[in-house]
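Only one chain is included here, represented as structure tokens and corresponding to the form predicted on its own.
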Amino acid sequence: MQFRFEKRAEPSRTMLYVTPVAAVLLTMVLGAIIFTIIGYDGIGAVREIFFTPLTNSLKWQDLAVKAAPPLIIGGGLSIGYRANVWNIGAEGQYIVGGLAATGVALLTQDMSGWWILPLMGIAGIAGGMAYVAVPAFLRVRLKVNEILTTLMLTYVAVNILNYLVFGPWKSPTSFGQPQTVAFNDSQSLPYIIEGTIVQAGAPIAIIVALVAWFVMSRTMFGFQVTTVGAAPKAAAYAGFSANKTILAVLFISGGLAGLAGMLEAAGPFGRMVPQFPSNYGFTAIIVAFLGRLHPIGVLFAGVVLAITFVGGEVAQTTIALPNPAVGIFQAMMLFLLLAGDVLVRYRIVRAGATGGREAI
């Protein structure tokens, strides 16, 4: 007896958007069961991770701070994924963007002025784009798979960061700690609400999502990206260059990852430290898929992932849940989402010895 997958008719839009919600709900149920089995308060873990950040008003500020980076990065990745271009190394581009912005901050340490922060933003975007240029060139010219090259370059970026903060960028007044000097006021993001920890990164993330929505749904470039990803032959017949599209979406995703790195360096961190890699680049992959590769969907998905980050920190202090628990919940969410997609788009067919088949 053999089984195989057979493609179903095109799933309805309702089913495509119900699946992410179902994946989140199943993650809660399975997470509660798994953590109960291994000796933790499973129901408490789900409560603290998924509900406390929403019910505790003191945590709303943290949600805004945590949602901004994966939202910005996820918006860029979703554009690339629509074109079937798989940038998996946004974490590395995020790091290099932060390093480029830090380099500008160190060069202007004794200066002040409104122009410094925009210059850091430009440097962050340029850093992310420059770092993704290598995989982009290899993909277009040599047909090297961008999944491998972007991912491997992430670890190179981590080592570059460690070299700089342990070496030439190490602050002489840090009492031996591997970190740069603190950014001054002209190099730090302003707070959008006095007395809170919410900085300008949060509204910038929303603006990025809205601009991405407009570009993908109302411009010829958005149509080109979608066509190249869905029907390459039709795109070529229409005169759309696949190579130019690949370069464009990689530079967009790399530039937005670099922008997110700049906003984190100039925002919550306020300097460059070895702890700067925060897995936002990898989390943004989940955000992109959970948001159905749609910029507005990514906006909501970014909030969901931010809830797990903040809730994970709460669970560590309230029920002694280990830090990797958040990663387990996020991994289950992505797995269940992809599994749901398979079941929505395909059905399992049992093929008999005589060549007959029966849907299960």
Second form
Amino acid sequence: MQFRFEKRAEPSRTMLYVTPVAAVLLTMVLGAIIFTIIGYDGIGAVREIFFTPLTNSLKWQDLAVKAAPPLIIGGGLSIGYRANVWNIGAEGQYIVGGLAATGVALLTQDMSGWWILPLMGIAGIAGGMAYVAVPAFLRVRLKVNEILTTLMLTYVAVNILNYLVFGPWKSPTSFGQPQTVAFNDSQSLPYIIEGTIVQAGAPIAIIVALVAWFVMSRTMFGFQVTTVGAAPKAAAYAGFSANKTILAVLFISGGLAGLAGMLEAAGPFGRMVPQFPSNYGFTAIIVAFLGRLHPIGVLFAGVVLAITFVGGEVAQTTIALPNPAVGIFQAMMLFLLLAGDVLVRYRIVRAGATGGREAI
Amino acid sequence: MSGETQARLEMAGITKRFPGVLANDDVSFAIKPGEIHALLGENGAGKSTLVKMIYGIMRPDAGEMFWNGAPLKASSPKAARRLGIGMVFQHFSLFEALTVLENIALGMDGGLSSRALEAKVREVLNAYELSLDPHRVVSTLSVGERQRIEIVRALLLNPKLLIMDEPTSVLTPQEVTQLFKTLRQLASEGCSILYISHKLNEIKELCDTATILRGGRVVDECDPKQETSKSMAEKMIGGDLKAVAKGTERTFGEVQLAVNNLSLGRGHAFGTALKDISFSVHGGEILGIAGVAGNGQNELLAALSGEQHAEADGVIELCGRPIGTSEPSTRRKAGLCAVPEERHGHAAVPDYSLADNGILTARHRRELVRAGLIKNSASHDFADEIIAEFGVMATGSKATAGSLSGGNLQKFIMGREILQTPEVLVISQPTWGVDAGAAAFIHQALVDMAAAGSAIVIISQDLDELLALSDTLSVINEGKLSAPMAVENASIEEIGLLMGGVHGEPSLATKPEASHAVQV
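Alright, leaving the form predicted on its own aside, put up the form predicted together with the partner chain.
Full complex below, order starting with the chain above.
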């Protein structure tokens, strides 16, 4: 029996929502098979990675902590991706945002006051924006593809980070450890729920998602961004400047990545260390796509990805699954989602079938 | 053509279904050897689908096709060509940077040395008195010459049936005359021709038989020479055709749009530069700009809409106000609305709802946005208003633009601009690919709008349309605009020559060689 693709008259809204869910479910099935074949407890791996973080209430606060950064970054990326602007170097902007916030912290080491944290936040946002400004201007002035420049600058950021923590920023009291001094109380995020490790990142992530949703669905700016992405010629005809839109969405995504960097530095890390780049910037790409570039969808996707992060740690201790396994699961999810996307615009029909009866 | 001969091609009960549409419903007709057979119908009547099945691109769901009496089983265009079925598509597939000969070589199924191929090409060119230099680069050729490449390609295969899909939509009247001569010669040699068109005059002039399709069904088969254009049009649309009612006493107001020495470089490698274009349009006046596609029409529209800026502000004046370097939104606010030729992805976003497509251009003049926020109900009301006033067939303001048929989307776009009551409306190809009923509606709306005092510029390749609507007519060729002429005094020969590239005062244009110009 042969099958072929047939274009749908209209993109399927059902498939738009079904495919992300299907991608996650299929990832579990394929993941279980693959890890069984290579000699691990495949079913156990899926259970620990995808379900234990949900069933074990002790893990919920970990979810909130792990979900926040990819959510904040993914919210920004999804706006840019709507405009067909592919910033895939959010990891670099996240690092530079964290570094900028650290810089403020080091300058205010002996000070205290409520104003230090907001200042670090502003520095983080500014750092992320400044770092994306390079690809942004290369793109609008010289039409340099932002996919390459943003990605390459990520590796530059890692080296800047290493230079600083191994060099000028190294704490004098760290016994040679490459790390900065610990942030003081005025430089650290408060715990918002007593007795947990949940800091300000989680509520900020929710606020970012809600604001992004409002901007994208109700404002002229959101309309402009979507139009530039959906039909560049129509956007020019409507009077929307493509270059201004590209700059705006790059600065938004860079700024939010920088903010996430500040929240991580001033939150879970509490100082700057070489382990600071934790691939949140890359995970956020999966979050943006899994969430269908819709701010509320991103919210759900961020939680799913956080589950895999937390679950990965669980699986490491309970069934000795190596940590990179989580990356395989995450990549599989993105891969299956993108592959499944074809079903939004096409349907599968049996070759020779006439009507839509046997269509999927 | 005796009625007794074996049909070259016979279609018997052909049915083809697409999701949600019955494209062809029990279609039957036959083409005799040497017959020029018209396939006539509106957009979406099923002409293209039918032809694609003959040419092996698609297969029918039901029914049979016979080729010289034997079942036709063309599973691919290549197989169809082997049988002797040639096709000239409406949109050419040519490489602009290659020569004529290289393009022909690329399209050949069998390998042939370039010397042998050139000899064969020259043979065909001589036999049919086609003027075409095999060594010219395609980008330097006119549209008519490009079409000749496609015809030569088809003729090299000694076709027994030649399918021509809307061949004259981009030709000047003189080129049409030349094409018809070639087709008649071919037919006299026994080649059957299936001629697809919605231009009734041409079908009357050229074709022996016409099969009229409507909604996928054959509604009539007739001898076009025995019919009038009106009677065929009515069969085609299945109703009465209303002529455009244009007031006889037309008075013009002040100049509302003035273009002074507009020159623009070519936007991309195969674009056309605009050279020193000047014209003015008064309130109540309709200026028609004729011309063969690709002579600067799109560039002119972009310069007027604001997508391209002129060199100086004063180059374009709207009611006396310089706007040559203003953004599109500024121009719209000031009263200039424009509609580009391409509807999908330029004049409208296919994935957007009609309400959102309304916001695209009408957000300022219709106040659909306040303080950066979209007024949701106002934008849906506006879309509903367009749907109601312009008779757009759509499920409502939430329907996507892409779900509308070409004619309905065009009605929506026209409604969107006209309901903004701009002082100046510039529109490219207002009825391109639009069915006759919708075209008549759009024409009337434009005439009414001019009567209400707007200045209108219509850029079109359809001369009939321009002659029916315009008060004044200019021709654009290679980025230059001819001096305007009053439509009453315009002669088809002169316009045709200007379209073909003879510049200067219309009265100085050299005498046309073609004595039998196309009737309009």
